[in-house]
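Okay, so here's just one chain, in structure tokens, the form predicted alone.
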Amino acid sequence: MDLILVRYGEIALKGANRRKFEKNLEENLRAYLKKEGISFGGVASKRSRIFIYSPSRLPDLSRVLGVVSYSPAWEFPTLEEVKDFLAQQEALFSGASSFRITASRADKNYPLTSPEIERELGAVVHEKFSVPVNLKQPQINVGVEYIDEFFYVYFEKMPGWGGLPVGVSGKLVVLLSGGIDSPVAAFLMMKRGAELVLLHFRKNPIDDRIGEIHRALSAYAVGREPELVVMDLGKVKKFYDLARRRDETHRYMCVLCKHMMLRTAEKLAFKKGALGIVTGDSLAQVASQTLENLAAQRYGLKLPVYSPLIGLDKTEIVNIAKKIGTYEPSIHHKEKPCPLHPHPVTRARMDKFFQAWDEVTEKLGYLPWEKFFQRK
């Protein structure tokens, strides 16, 4: 292996901003390699590819968001040297049932077309090792890319998550409950290039499961790891103690708590320079996530609230959580902010919500709704 050939996707469509996105991905790759203790000769971009030169070993670049796929590769200045290299790969081709050569040219001025390159290299392998060609389902697929006067040969493509490199899309505050959903929501927003501040409300001394979730997410954002902010549930607990005194107000407790958390997240976002809030809401998954309840919880906020899981079902969310490493710590995190009413409201009415809010918050020093909207 001379180098690692890294492929990205939609970054190539960014027009005038493309180089900015490429540089960000390069920086994230360098940070990841250094953290993993992998020495390398350099990282550079050319022709919609990023090259990591002379790595000491092959890293798991699926941990770097923005990478679509990557391959350990060999570099050759001429097609004849590629032929000699393939003719020496007895360990690879001996006993193989089939193969194909897949060639591409970033420089169309090269005298041979891609199919012609494939035929010339394929003839060498077939004659040397008597392996039949299978263009549809080959056992071995040899990739050859011609870029800026060099041939790059590889035998495997390793998948990444794709998306955008962390840090190109601004900052967001994530409500991190510790359950299955919110870490997945956080991951998906990182995959869209967002830098995160994770806000967790604790009832007891912080559960290390939150630390595990934080570390799992940070593994995908080396150099731009999410900041973890932990706040005490103090006022939420007082909310509950006051709300439970009246049954109708108690039924709105879940909506009231979520609204208070969103308000707190908004204050933190303004303080951190974040441009919005992220939640793990999935439409109608639980009582608090009906359209009516979501509308009540978010009413009056000045910053947008993003919910990347809103259209996913639980199975889809769990599958992602297992892949990114947040599932196990999430299922062992049992802390809930407050006990729910046995029959929580599922279709919040705004007039009832305002009334419940005012009843509970008057003694906690919050502005009533009417004055809340008059504030500057």
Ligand code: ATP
The other form holds:
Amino acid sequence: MDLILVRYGEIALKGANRRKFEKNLEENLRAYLKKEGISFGGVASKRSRIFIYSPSRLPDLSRVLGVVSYSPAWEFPTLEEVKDFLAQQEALFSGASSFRITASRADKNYPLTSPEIERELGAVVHEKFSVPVNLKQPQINVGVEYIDEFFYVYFEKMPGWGGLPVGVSGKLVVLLSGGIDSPVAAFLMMKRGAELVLLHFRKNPIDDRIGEIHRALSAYAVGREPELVVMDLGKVKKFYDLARRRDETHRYMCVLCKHMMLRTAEKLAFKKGALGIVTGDSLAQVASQTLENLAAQRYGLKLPVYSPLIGLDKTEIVNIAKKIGTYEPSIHHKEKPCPLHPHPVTRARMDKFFQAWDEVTEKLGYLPWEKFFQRK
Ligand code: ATP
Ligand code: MG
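I have the form predicted alone already, so could you send the form predicted in complex with the named molecule?
Every component of the complex follows; first up is the chain already shown.
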């Protein structure tokens, strides 16, 4: 192979945005190759493709978000040289059941059209190896792209995740539990180009797999790895003790706790220059994730909260978790359970939420909710 041909999507990319996207993806590719210990001649963009020249081996580029697909490829200055090259592919074509050539031209100035290129090259393979052409379901599909006066030939197209390169969209703070959902939410936001700060509240370090989840996510953001911030839920423990004094307040404990987490995440976001918060909430997945509870939890925040799993089913989420490698550490992550009320509130009422808030926070030296929200 002379080079790797990298394809990216997002057809709507235009002007300055496009260059920013390409530069970002080039940087992420360079960082990834370096980390994998792969030497290469250079990385450059040309006409909606990124070229990685002379790589020492073929890397797994599905780890670099923004890559739609990639192919090990060979470069030739003339069609005659492509013909010679194909005529030498004995090992590939002999005994093959069928093939086709798929040509495209980024540069329409070339005298032959794409179908003409396909016919000329197809004739060479057919004559030399007596393999029949099958346009619909070929065993071997030979790709040929004419870009800026060179032909690029490839035999394989490996899929990537697509999306946008990490770093191109700005920063977000993710509320990362050790569960299955929030690591998937984090991944999906990275796939839309977000750079992440992960905020984890540790209840009790019995079996801390959060480091493994962090590593699994970092593998998709080489060069722009998410920062992991771990905080103790110490303050919240005090808050539990207070909440348990009255039954109705105890029922609101989870909603209050999530609210505290979101508020802390918001503070961290302002500090880190992040523009929003991400959670792994999925509508009505568990009794606590109702619209009422979500509305109470998120009351009064200044930054938007993004929950990319909100409309997904658990099986869809599990499938992604398995693919990206966060499932295993997530199911083995163990935390000390919270002293839950046997009937936690499933449809929070705002007035009761505020009442519970006041009861608990007053004793911790916080402002009552009305003043708290006015002050902000
Ligand atoms: P997950 O699978 O992500 O744990 P879940 O289905 O268990 O989600 P909840 O426990 O209600 O649902 O949590 C909802 C969201 O709140 C999580 O997806 C995560 O974003 C946030 N969260 C929960 N616990 C923590 C924690 N200990 N630290 C940081 N964020 C948390
Ligand atoms: Mg959970």
